[in-house]
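Starting off, we have a lone chain in the form predicted on its own, written out as structure tokens.
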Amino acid sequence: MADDAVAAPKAPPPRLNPVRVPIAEEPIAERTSDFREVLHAYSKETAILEAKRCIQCRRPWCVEACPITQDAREYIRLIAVGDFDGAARVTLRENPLATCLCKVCYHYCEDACVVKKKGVPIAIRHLKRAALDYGKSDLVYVPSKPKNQRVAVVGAGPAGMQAAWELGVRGYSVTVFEQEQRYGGLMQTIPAYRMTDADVETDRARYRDLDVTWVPGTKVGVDFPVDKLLKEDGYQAVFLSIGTPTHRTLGVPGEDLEGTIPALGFLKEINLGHDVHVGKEIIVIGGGDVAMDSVRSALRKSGGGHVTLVYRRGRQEMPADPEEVHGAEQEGIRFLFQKAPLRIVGNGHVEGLVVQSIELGPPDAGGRRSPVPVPGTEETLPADTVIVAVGQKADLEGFDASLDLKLTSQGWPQGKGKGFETGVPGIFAAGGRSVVYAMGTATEAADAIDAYLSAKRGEPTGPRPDPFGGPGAFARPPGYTTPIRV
């Protein structure tokens, strides 16, 4: 530059501004009499006013927060400009399952977002929505040079179907093998009002190209040993993602009174379009996204009935997503806090439920409040059907315990060593408690397999390759210093 050259002024930075473009939805009374979708998708020109308000960070928090390090703030400043094609392309590149993320992510994104603290975050999760609405998001992911290496993975849920993903592209040949005749894992049991399995197919669709084999219908550990894989079927490394498809019973008398129900097989059933019926005086059991998923569920399928959640502590220990309780909440759902339940009742169908009060005691070693009942506080609920959500388990059966699998407080089984690598060499576990936790624990123990299988090789082993067969490879993006993780 010319001695006398005048730097041009830096733009100033954009104002922030608190209030996010509303997002519509459908109206109540009309909603919860079948399962369409409640929540509506930004239009373009919405969509490109919401993405405004993003102050672009010179520290990406949002991608930081993200278990899968999405880069949200690029694909928020590319639909501000109104490219949507590119949106699209970077939010498939470092995400798989943007279909069902975009309907149903927990969005740590947008907690970290440093608007919520003058006012409402960034819509981040729908602004990902009208990326692939109105982007070209019919993309098909490619394989690099192929490794010559076979890697099984068992089980198709989401962290299952994020490795196949990891491992796909960098052009090993991966077989998935899932117990269910559907994939997806436990988004099979996510109502269609918030996603569908028509969104999941979307999502596995883009990896016709890749070399990934889809076997249903087959329970690893049950139908044969893992080490078969291993040992006779020519795979050199395998990742279990059992997850935790089992529902936890609640103990008490009188659980196997007709009209009580299990809180997953239920929400499946519905998915599967069976004929499923409830009564006209339903309790749910539970504080977590299946009990709220379960209750406004019951409430569709009740022609009208009341539905009560009872829960044992209060609203603010809930688990579940605030959205969703929000959404449960304006439908018309009772919330009972702080009752524990003692026993179901009836004479051979259920007739009610007999709780008891709590108090919350000193913090467990979770961090959480002990429940603490209250003597002489017992209540009969007049019910008809009770559903029982109160938390999954793995299902172990045929995994040896030379595995050694920890199983974490939410119950699902993972690797104790270095990218969760278990007991026996070659064999790792990971999932998580959410779509993208699960997804993020998952590309770590696909870095850790690439690691091991390029050992074997004699090769050096990398990032991630552009999915789209591009020259470049993944990183993270400018700003980025640590993960946050909660």
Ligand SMILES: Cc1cc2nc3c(=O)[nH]c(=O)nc-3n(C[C@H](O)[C@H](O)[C@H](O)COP(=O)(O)OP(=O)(O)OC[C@H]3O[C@@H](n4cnc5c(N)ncnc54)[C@H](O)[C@@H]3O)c2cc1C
The other form holds:
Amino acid sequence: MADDAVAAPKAPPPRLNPVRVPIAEEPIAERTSDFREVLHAYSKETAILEAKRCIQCRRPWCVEACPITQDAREYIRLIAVGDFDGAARVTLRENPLATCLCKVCYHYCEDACVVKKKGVPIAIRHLKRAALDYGKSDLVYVPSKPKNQRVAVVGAGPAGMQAAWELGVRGYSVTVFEQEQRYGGLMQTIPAYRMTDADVETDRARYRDLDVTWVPGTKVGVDFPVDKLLKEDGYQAVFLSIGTPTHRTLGVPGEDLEGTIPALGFLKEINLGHDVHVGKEIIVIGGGDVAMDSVRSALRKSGGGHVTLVYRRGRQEMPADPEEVHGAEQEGIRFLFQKAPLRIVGNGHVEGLVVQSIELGPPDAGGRRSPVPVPGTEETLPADTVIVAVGQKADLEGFDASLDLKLTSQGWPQGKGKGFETGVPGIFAAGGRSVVYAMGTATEAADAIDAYLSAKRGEPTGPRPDPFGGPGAFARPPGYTTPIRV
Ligand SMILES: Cc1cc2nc3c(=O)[nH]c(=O)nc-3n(C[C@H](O)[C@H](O)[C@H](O)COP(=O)(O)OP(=O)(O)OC[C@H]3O[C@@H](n4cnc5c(N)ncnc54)[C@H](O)[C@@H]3O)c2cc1C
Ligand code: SF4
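Next up, the form predicted in complex with the named molecule. The previous block was the form predicted on its own.
Below, the chain from earlier opens the complete complex, with every other chain and molecule after it.
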């Protein structure tokens, strides 16, 4: 620019409204006696008001932060102008589990939303719910031209369901094998006050025109070896999305006492409507989301009992979603930080938990401060029920070492290749630590499976088709670069 040139005045930055339209909740006194849904949906009017807070960023951080690149900016824009049908279509175009995610997604989009710099981010997850509640959401997915190739998906959690959808809309014939009778994977353990089995079934119903066959009650690797699918059953590729269905134990004395309950089984049994008994003095051990769901569920089951969470690190180090921690605190859960369980005591039945105080040492390789026990600080906390929520692990029974699976730091089995290929050609494996994250890995694996099978047909890999059968291909939103893996 010449020295004497006058720079054009810059457009003023868009005004951010830092205040979120409140999301109503069931009153605490009423909601803790049963499993009714806690969060209320926005009305049409309040959804439009909230959507109008979005400044429609040229570079949509919300979209980039999403592992499945859900075009939140676009559905928010449509809601702001009252087009709920359009918003539902955008949502479902790239997200076959939208009904589940609008209730339980950890909304990495909201953490990335630019409005968070000045106040409370746009309620993106809740607006997704408004799109589905008020827009035409009983849309049906349409397969593109049949590819005449079969893919077996093992595990019907979010990763398996996403892969089945990605491959189904591309015209592949997909069979999903699931060891349980119900679908949704670990989503089956999420309490009904957040989401239900009916939400999974609402999403699954939209697959009805895809060539996807669901086979429950089949444990691949045990009922038959995985390579049989490729060698004898006519499948050209296999996607393993077997997740982490097994609970981890504490490894302390007394874990076999009556009244000690693994969290996964506890939550699953409640959702199945079985008779689940807890006492009046309940301790939950852990600091993640499963622990949060356990404390709040135990409270609801206890009929006025006391629930205490025992966690060996501090509040800052808790991996649980802050919203869930807040919900638990509101409901009167007691939090005991920096206490490590040493043993569960009792005479046949749990009577207490012996804990030791912890100091937090320097950060470990993962940046978390390591717990250091303080000698001489043992104490016994009275309890009649101890729920162990210290994580899950994969069940690799029947899966051969030749697959060369990698376990992520949180224990999720994945392939090691770029597209999650395993050590066996044609077998891919992915999944992960949140619903949408698992779906993101499955999307990448499905792209790789499509490329693998296209090469087998001697064809180039095409773009992902419009899942509603429209003439255009699926297009990434403008401004979008690449998903940020957080
Ligand atoms: C209590 C709880 C609450 C949670 N809350 C949230 C939340 O609010 N938001 C969120 O985003 N995430 C949440 N999560 C995490 C989320 O559920 C998981 O990250 C997600 O389900 C992972 O999906 P996945 O498909 O990789 O694995 P999984 O969900 O574990 O699914 C794997 C599936 O494979 C099946 N399977 C395993 N082995 C075989 C086999 N050999 N043959 C056939 N089938 C097999 C399993 O039965 C299961 O159905 C929660 C998890 C738990 C436990
Ligand atoms: S980052 Fe926030 S303000 Fe920007 S487009 Fe996304 S939701 Fe709207």
